[in-house]
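Next up: just one chain, as structure tokens, the form predicted alone.
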Amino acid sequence: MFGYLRPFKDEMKIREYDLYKSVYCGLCRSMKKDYGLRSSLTLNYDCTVLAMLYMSLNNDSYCKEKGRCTVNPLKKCSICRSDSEAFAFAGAVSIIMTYYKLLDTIRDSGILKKAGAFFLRLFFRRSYKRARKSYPLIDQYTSEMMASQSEAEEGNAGIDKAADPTAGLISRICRMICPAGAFSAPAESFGYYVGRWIYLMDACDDLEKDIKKNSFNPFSSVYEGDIVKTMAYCNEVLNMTAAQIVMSYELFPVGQFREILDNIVYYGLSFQQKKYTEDRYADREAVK
């Protein structure tokens, strides 16, 4: 994951944004507690909504409480303790998915990077072990998405066969939280174009990049290369798959944390679609 899921601020109560961060510090804490301090590093926001989406659909308890931060001691915040599985396995989600990555840096990369990302897969490699045997399904899926996307890539896939790798692991991901296999139709749905959407707005972040490497990027050839009237086109892309995703996200029912989900699918996904799209090439457009 990327870290693009990110509720909207400004459209946020108080106690809403506290309880958001709450999380995300309770899931800090349980990665520290089940890998070490290092996997602060693979913290990102979107095993954040993981682990909210995990509690509300199995309607476990939850509290909150003061302490500090793991990362900062200094640092006071609000901790969000539970006893469920939900930080357990969104900590293996991100540190999982964090080495899958450096490997594929490491195939893919110039040397300094290859370099870097080796040196990394070694300081995760026992935390990455850890979590491969406490869940060995999602090292499964993300080993046979990465094969997947390598497979795509090399044969220059278009947008929608591109996609379709992460798309399906986020979408398998998302069926293992499901309690019991309820809901476990639009959390399949759900999570398909949640990864899908996520595929397609890193692809929209790394676009001018790619261009200059003659990097693969399904929105490489669109126009061109015209970096403004490919990132129009990448905005109607990523609205289809947010009108998919929050059609999905309306048939389960959402009890915990639901103003704060209901945040991050109506606001927070136009938002950064906007902030790496539209606005990223505004002055641009201007020019022209």
Contents of the next structure:
Amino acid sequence: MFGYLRPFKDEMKIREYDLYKSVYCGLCRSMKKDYGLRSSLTLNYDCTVLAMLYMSLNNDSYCKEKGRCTVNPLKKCSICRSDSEAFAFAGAVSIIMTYYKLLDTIRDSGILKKAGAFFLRLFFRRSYKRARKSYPLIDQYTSEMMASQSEAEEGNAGIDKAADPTAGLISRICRMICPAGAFSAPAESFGYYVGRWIYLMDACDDLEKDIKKNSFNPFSSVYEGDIVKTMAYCNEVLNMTAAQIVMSYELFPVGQFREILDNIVYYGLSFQQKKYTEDRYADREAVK
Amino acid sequence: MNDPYRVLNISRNATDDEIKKAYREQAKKYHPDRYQNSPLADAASEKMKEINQAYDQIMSERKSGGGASDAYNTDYYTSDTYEGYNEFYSAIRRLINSNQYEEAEQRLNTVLPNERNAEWYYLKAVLFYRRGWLEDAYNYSGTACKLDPRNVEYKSFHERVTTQRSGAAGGYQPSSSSGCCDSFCDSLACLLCCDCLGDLICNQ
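After the form predicted alone, can we look at the form predicted in complex with the partner chain?
What follows is the entire complex, opening with the chain shown before.
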């Protein structure tokens, strides 16, 4: 999870934005409590969405209170509090995925990055162990996902196959947050396509870098020297995935956080796609 | 049963027209066509039933006389309507409809490459679509359409996924550069940076 899943701020009401931020702060605080202060460094926007979805699907009550930022005590902020398991769960997902991502970096990267990732791994090791102990299933799913991911990359997989491991992982995580098997079909499908979308966004983001370094990227076979055209194609692939996200989302009984989640699905996906596939290359001419 | 007004997401004071509008919006959202070949088709049709019932209930309460409903009739859509010409492919369709994807896939793969026809590519596309392998679904349904351009079933499915790619159903739809004097307005904006004047001239 890399933080691509975000609301589009321009279309939010101020109270919605405040609530969104308070969930972010609430997650940060809960991670500090459960897994130690350093674990808060792994916090990202995707896990904030996961926490909201968790509370929404389970109808868990929450409240907003004033407090101080965990990382910077000089800053005041409002913090979302809840008895829900949502924060502990989303926090564990964040830590476990970051940890595995570091393992992956150690395996794939050059010596300097390798060393950095190695120390970070040691740094997060304790938090990771605690998270793994509370949520062994998340750990198991993630390690399975990493295995099939490297298998797919070694086999130079196409777009669908390359995206499948991440998609499958998020799908399983979304199944875990459903109350006792209820609406698990739309949740699994929603998770699958969100995972796919995140993976493909990341692939778009890294495309130029990967081509330069000759590393695996599912879009590199499409690329024929023209980044603008390739990005238009990537956007089509993302659009088809986003359409499936919308279709699954609309079958959820989303209650709380509805406005924020609606914003993410109807505006956020679109805005992020535009940012990564179009705006970034706005100054480049299409090769004719 | 759920409160019908909540199902349609409207207030109790809504006028008949507002109800009709809300109903049409919801019905469009959960229409079976939209979920064609999707594993979520069942969940969507449940939702559609709920909406139809809610609409009928509100309308009959209001008219007190009952009266016929204007609700969309979705009965025409059943997954068994395929009249397969070929028993081999009909059997595979039945497998897909009962979610036995692996078995269906295995049987499809027994067809030799030179015997693969439009229906083979279409069913392959459906299988990919259900698994969430959207690119393969798009490519295979495209091939099915090329091999048999007059088949309505293949065409409607391929059009649906093509629409999804455009961003009309979610995601980002790049603005098409149309309009009478786009480039003129742009150059004008560079010079004057004034929307009102630009509009004034362009709308003449």
